[in-house]
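What follows is a single chain, given as C-alpha cells, in the form predicted alone.
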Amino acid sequence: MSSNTKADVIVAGLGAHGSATAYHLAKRGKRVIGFDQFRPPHARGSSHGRGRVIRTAYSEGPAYVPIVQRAMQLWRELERESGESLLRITGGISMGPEGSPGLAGIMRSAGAYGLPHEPMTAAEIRKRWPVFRPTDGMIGVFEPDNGALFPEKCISAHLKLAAEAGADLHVDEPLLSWKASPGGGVEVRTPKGAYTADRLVLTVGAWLPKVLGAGDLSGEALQQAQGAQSQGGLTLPLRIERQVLHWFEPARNATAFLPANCPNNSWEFEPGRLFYCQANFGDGFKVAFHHMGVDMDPDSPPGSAARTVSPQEADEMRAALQKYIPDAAGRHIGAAVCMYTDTPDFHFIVDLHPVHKQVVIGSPCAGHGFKFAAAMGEILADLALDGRTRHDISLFNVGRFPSSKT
C-alpha cells in the first residue's frame, strides 16, 4: 500500500467524472487519493466506446445548457493542457415525428439561450445528406455546434494531468467500505488497507448502489436516516441498464460517413424509441439504440451473456440502419456493452449525501452524462471543498426522490 494514507479528498471511481474531479481538486492544490477497481480507461463501465456525443441545445431541458457550455470550454482547455485532440465538431441532426417531445426540447433550449439551430423537413434532410432516409412524416433540427468526444483519450488526459498535479491514483484497488465519522471526515477501506480524508466523492457509475451499500453507519446516523434501507442509510431508485454499441463498415458511399461529411444523427423511429449514430472516425460507423436495454449487474464478468453482443442484436441494429441509412448497413465490424445508471426521471444525481455532508454523490449519468464530465469535475470539486457550487444543479438533488428524504 502507498505510504500516503491521508488526503483532503478521496475520489472513489476514476472514470469520466472521477478522473475530472481528481484533476480539478489536484489542480487546486488539494491532497487527493483516487481509487478505481480496474485500470481506467477500461471497457467494464460506462465510459468507453471510442466516441461520445456532445450537444448544447439540450432536449432534456434548458437547465443543462450552461453546464454543457462550460464543459465545452473545459474540454478545449484540457486539449491545450494535454496536447491531445479530444473534441471534434461535426454538427448534429436530430430527427423524429412532428410533435416529438425530444425535438421540442431541443427547440426550447436553443431558443432560451440563442443557440444556432435549423429546423428541417424530411425533404431538406434528404437533399443535404442523401444517405439519410427520413420518412415524409419526420422533421429534424440541425445544430452546427454538435460534435464528438473521444472518451478513452479524455479520461487518460484527466488522469495524467491529475497525477502531474500531485494526485495519488490507485488502480486495480476496489473500495470495500467507507465510514463517515459523526464529527466529520471519512475512512475508506480497500484490500490494501485503510485511508482517511476530510471528504469523499463517490463517482463509481453503475456501482453506486453497491458502493453506497458498503457505507458503515453508526447507530446515531442510522436513526437520522429514519429507517432508510441499506445503502449507507440512503435508498436511491437507480436502474443499471445494459447499453449495446455497434460499429458497421459502410456498404456504399464510404466518404459520406467520414466526419467532414457526416453529422451526429439521431432517429426517433417510433414515439419514445430512438437510435443514434456517429461518423466513422476510423473504427467504423457507430450506431446504438438508446434506452432500450435490459437490467444488468455491473459485476457481470467479461465473456458472460450480459457482456456479450449476440448476432440477433447485430441483426436488429442492421434492420434499423437498412431502413433509415441503408448505405451504412455493411459488414458488422464490432460491438461493445456499457451501462447506463438511470434515475426515474433520467436526470442526474449530483448532491451531498443527506446524512453525511462530507460525502458527495456524483452520478451524472442516466445515459447522457459523458459530455458533462469536464464541468462535472469542477462541480464535484466545489461540492467536496465548499459544499456548494456556482453552477445551478438544483435539478440533480437527491431529495427529489421521496425514499431518500431524511
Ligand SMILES: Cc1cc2nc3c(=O)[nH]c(=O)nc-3n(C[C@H](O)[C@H](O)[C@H](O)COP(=O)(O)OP(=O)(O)OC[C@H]3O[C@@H](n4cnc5c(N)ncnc54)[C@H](O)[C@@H]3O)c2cc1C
Second form
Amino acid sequence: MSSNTKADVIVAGLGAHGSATAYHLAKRGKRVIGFDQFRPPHARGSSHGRGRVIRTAYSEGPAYVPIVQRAMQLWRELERESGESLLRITGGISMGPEGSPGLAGIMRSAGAYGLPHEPMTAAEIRKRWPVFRPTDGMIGVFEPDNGALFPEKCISAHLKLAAEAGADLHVDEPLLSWKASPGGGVEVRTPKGAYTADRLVLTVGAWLPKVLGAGDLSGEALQQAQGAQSQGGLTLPLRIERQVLHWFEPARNATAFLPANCPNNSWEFEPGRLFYCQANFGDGFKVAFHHMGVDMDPDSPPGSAARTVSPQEADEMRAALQKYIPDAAGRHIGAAVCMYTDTPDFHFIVDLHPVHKQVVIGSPCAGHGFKFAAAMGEILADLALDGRTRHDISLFNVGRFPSSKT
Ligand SMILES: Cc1cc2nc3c(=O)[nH]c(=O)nc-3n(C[C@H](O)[C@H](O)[C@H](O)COP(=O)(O)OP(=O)(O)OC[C@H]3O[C@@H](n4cnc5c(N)ncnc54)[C@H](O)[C@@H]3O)c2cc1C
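With the form predicted alone done, generate the form predicted in complex with this ligand in the same format.
What follows is the whole complex; the chain from before opens it.
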C-alpha cells in the first residue's frame, strides 16, 4: 500500500467514468487517490466487450447532445495524449417502425443542433447496404458522424495518464465503507486501511446500491447491505440488468461487415424492442439485445449462471440476425455478460449526494453511458471541486426521484 492516505479527492471505482474522473482531477493538479475492487479494465462490470457505440443525434433527448459533442472532442484529445486509437467513425443507421419514438428523438436532436442525418426508406437502406434487410414497414436514419469506441483501451488510456499526472491508483482494493463528516471531508476504509479526503466521487457502476448502502456504515455492514435498497438514508430506484453481447462470424459477404463498409446498426424490430450491431473489428460481428435482460447481482462470480451465456440465448440472437442480417448469422464465436445500471426514466444520475454534499454520485449508465465518459470525467471533477459544472446536467439530478429525499 502507498503511504499516501490523504487526498483532495478519493475516486471509488476506476471503470469508464472513474478512470476519466481521476484523469481530469490529476490533470488539474489535485491529489487523487483512486480505488477499484478489481484491476480495470476488467470483464466483471459494465465496460467490457471491446466496442461501444458513440452517436450524436441523441434519441434520448437533445440535452445529451452538447455533452456527447464535448466527449467527442475529449476522446480525440485523449487519443493524441495517449497515442492510442480509441474512436473510429463508421456512421450509424437506426431502423424501426414508422412512428418510432426513438427515431423521432434522433430527428429532434439532429434538428435542434443541425447535425448531419439522412432519413431513409427500407428500400434505400437495402440498396446501400445489401446485407441489411429491413422489412418494408421500417424506416431509418443514417448519421455519418457516429462510430465505435474501444472501451478497454479508453479506460487504460485514462488510467495511465491519470497515474502519470500523479494520481495514486489502488487496484484490487475495494472500498468497504465510507463516512462523511458533518463538518466536511470523508473517510473511507478498505481492507488495507483508512483514507481521508475533502471529497469522494462514487463511480462504482453496478455496485452503486451496495456502496451507497455502505455510507456511514461499518465494513461489516457493507457485507450485510448486499442487495439492500436502503442506501445510507438515500433510496435510489436502481435496477441492475443483465445484458449479453454476442459475436458471430459472418456466413457470407465477410467484407460487408468490415468497419469501412458497415455502420453501427440498430433494429427496433417491434415497438420498444431493439437489437444493435457493430462492424467486425477483428473479433466478429457484435450484436446484442438492448434492455431485455433480467435482474442481476453484480457480485455473481465468474462461472455462475448469471455470468454464463446459454445456447438458447445464442439461438435467440441468431434468429434475429437470420431475419434482418442473414449473411451475418454464421458461427457463434463468443459471448459476454455485462450489466446496465438502470433508472426508471433511463436518464443518468450525476449529482451531489442530497445529504452529504462532499460526496458526488456518478451513475451515467442506463445502458448508454460509455460514450460520455470522457466528458463525464470533466463534469464529475467539476462537481467534486466546485459543487457545480458549466455543463447542463439538470436532467441527471438525484432529486427527481421522490424517495431520494428521505
Ligand atoms: C452490454 C453493454 C453494452 C453497452 N453498450 C453501450 C454503447 O454501445 N454505448 C454507450 O455509450 N454505452 C453502452 N453501454 C453502457 C456503458 O458501457 C456503461 O454506461 C458504462 O460502461 C458504465 O461505466 P461505469 O464507470 O459506471 O461502470 P464500470 O466501468 O463497471 O466501473 C465501475 C467500477 O467500480 C468498481 N467498484 C465497484 N464497487 C467497488 C468498491 N466497493 N470498491 C472499489 N471499486 C468498486 C468496479 O470494479 C468497476 O471497475 C453498454 C453497457 C453494456 C453492459
